[in-house]
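Just the one chain here, the form predicted on its own, laid out as structure tokens.
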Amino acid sequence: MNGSGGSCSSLMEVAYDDDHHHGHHDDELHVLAVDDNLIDRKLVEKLLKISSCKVTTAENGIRALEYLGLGDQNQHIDALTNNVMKVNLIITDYCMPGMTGFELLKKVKESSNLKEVPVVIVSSENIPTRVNKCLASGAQMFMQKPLKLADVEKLKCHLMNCRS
């Protein structure tokens, strides 16, 4: 019992603090950022946090679906009710191993619970056919990497306008 309880409580404080340091919880967007590249993921997370969004990250499409309650095992009813209402936006990389951002987009749009959640696809290549394919399948926007703060701010304004 030498201090192991202490480290636990400090962890709790950090998690709690992280969630509540913006008083306006209602207009705080909760974004799910999906990217297999750690550096890209950290960048997106940082930009979103600067724009005072709450961020959850996933390293691939499968993890993202699990988080959203669309995993292969459908005992995720709890996850569904807990997370879906809270995720206001999904930002996903296009090229990822296992499941592309496009496949993730299609899964989200096929789900009756999630199809209203805007999905933004990011890619380092600006290939018109790819962009059009994503937009035709319901993507809110297609953005080119590396993302800049201005991109995130623009996106946020766009979403706020959509919601009001």
Second form
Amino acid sequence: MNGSGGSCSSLMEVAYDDDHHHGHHDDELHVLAVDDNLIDRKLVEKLLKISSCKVTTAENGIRALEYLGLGDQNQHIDALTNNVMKVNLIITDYCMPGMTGFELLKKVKESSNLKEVPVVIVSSENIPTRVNKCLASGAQMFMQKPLKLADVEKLKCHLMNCRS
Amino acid sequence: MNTTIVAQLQRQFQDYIISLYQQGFLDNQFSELRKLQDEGTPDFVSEVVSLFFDDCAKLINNMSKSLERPENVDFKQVDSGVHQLKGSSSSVGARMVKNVCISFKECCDVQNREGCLRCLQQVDYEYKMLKTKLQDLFKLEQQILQAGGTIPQVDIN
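Please supply the corresponding structure for the form predicted together with the partner chain (the preceding block corresponds to the form predicted on its own).
Below: every chain and molecule of the assembly, starting with the one above.
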């Protein structure tokens, strides 16, 4: 991911937060945030950091899956090294070119390794059929964009309660 | 620190930012963005906003190209651009820009090239207008800080 496999790191543009090298505390949530929009990635990253989460961002579903170790064979092996910290939560935009957030959700839930990881879908459109479809496929929550501090706090509470 | 000057600047800042909300340039999401700025990241808002304006310029340029030839408009590309713009403007609280995007999407949905061109022109105007306003706002912030003061929290509700 960060240099352990040459081809791997050149393919991926996953942004790490500054504290990445200092290790991961068990009580801190490590969140993978997926959004094709740069501004939305910046926003969600800041919201999560302010809420004391470790954040990794990905700009599309494919990159997210690669980070999670669900990419093709070579990347799967790289992802199993110590450099990939366990992800406690995935927040993904619904509308993304290529793989949608819904498709990403399904891939995660189909994986024996990752199906327990909560997935939150965010969308600018609060369409009931969309919401129901996501929840029915195992999404933890469906939240409306743009995200605010209060949304992340609510989300964290919800997840912490689920964990304990 | 000259407390009178600081107080004057703070007052100016407050009045200016309130006027931006009242005139509809900004909505509540901008104040949400401001909440995220802390001592560790004092330039967060201006950085995000700067990225937004760069994004506007790029998207508008691309959409303009797609709309250029009447016999060969790539409405799919335009729709994608409008979607991005609507999302970004919504996330930073750029209310006017976002509202134009709503009309823009409607024109795109019915493949109305003339309508799209009008919206494109409007969105270009609006983002540039907001850019100027926010530059003035950030300048006021800098003046306050340089005079030794703190930037007021402004409650717009």
